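What follows is one chain in structure tokens, specifically the form predicted on its own.
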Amino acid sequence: MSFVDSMNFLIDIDKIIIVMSGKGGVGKSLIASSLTIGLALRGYSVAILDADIHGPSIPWIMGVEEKHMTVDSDGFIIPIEIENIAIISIELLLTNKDMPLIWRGPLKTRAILELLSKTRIGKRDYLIIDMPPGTGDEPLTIAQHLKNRIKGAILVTTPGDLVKHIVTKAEAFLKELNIPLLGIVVNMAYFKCPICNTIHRLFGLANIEHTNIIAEIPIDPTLAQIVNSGKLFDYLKGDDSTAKLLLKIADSIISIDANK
């Protein structure tokens, strides 16, 4: 089966959204997971693909790191399913999850395309793709193969002038491929003192022009503990102020869809 033929598996996906960043370490996987969970909590059927081969985080954030995807008799991958969410990651195919994947670019891009084309995702309202950081081989391959299906992109960043420069590069990447930028999420935007409620912008302002910032997520020690324990789904069901901000990302996407 060719890649083009096997991409018919994605025919039942209504909308594909990519979550990307110009650089690593900005919390992109947290935002991708929060968007996925938020959509599921709003009643949508969602799949999430962890396309970061070297630093897969989605299984850990979603609390399924000990599970393994299986392969059916026809050679197709069966994703892990929780709470109306299908989770796909190469991490979930490894028997030894402590071993690094020491792969060059062509092998990584092939692996990502195999995950996309040979996983029984089923009928879904949304497929969220947690992209590898940057604008290199893997993001380019995904964007080029799926660009006619991608509804848009969410760009994750942190505050500061240096990051502003990197955001500009990522925006140019999307523009070159004719992928709409749905909005920007600024992670680690500020710290709110739990005693006096004063807001401290530790990394400066989110000095980003001509863009739609859909959410600013604070530095929150509670959220860090939640992510480390794989309890994000339960956390986003609660009433915490940071949880509400993370859910705002899904609500923004739903609102964009409703207005088109």
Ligand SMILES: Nc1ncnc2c1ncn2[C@@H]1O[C@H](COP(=O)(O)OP(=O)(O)OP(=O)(O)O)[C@@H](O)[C@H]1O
Given for the second form:
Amino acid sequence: MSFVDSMNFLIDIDKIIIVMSGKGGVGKSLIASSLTIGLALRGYSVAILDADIHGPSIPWIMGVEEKHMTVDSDGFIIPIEIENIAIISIELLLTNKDMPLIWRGPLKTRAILELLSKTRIGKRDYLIIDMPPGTGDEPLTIAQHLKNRIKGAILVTTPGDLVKHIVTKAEAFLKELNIPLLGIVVNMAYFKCPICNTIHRLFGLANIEHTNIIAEIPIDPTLAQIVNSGKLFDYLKGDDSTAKLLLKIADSIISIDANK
Ligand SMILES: Nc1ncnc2c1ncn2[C@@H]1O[C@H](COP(=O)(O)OP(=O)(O)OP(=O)(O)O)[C@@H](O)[C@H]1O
Ligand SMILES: [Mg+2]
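The block above covers the form predicted on its own; next, return the form predicted together with the ligand.
Every component of the complex follows; first up is the chain already shown.
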């Protein structure tokens, strides 16, 4: 039994969903944040764990990068809370956010699991985990420790022939761990010309067969700006067409639950 199994710390969390990608830079953190905000906007109580130590972007995307998690008198960490969302990231414990954490693999995964076990997450309908990119040692160790509690995974990819085998690898990773694939999000799927509305599939078709694509998100310069300025919550509340596509991810997770 691992040290994580031996603790009852996730007892108050109803469903844990991991967001993973076959490789880095595909928009995983954006999708994890959008799923989290989408669930909160639908009335669920949600927590998001930033498990990507080297690219911890969740505090920035959620607009809380200036805040610091505190520690209570029992030594437990209090997450940052906005709009019914608990945000947990090692980044929010650092005094100097410009300094990289130079840790090796086992220390990093242990730090993430410890963070999870020592944080007062409270009662939540969902815990969304933004996994480290890829299918290497770090995501594997985290998933192995939590696998009995993970309800399923969302896989984020970009389109194109070249990424097809990366998706296949990620699917094999989940199969090996017996974690259900809840859906695939194809990010940067196309660019819609703002003048003539023509759709350009810059990286080709999604080209992913036999899989369950729950959303296709365009390359959207407004979205990039929103993410960089930490305004995703307000953006997803609005009327923008890309915002509506991003909310489809939370809706599809909710409907999977409703149909079970
Ligand atoms: N659909 C999109 N349209 C425009 N910009 C996007 C889109 N998706 C992601 N981006 C931008 O691309 C960058 C990378 O996104 P994000 O940080 O979510 O990727 P990631 O997969 O988590 O990366 P990493 O592997 O480094 O953690 C961000 O600056 C984000 O704003
Ligand atoms: Mg990321």
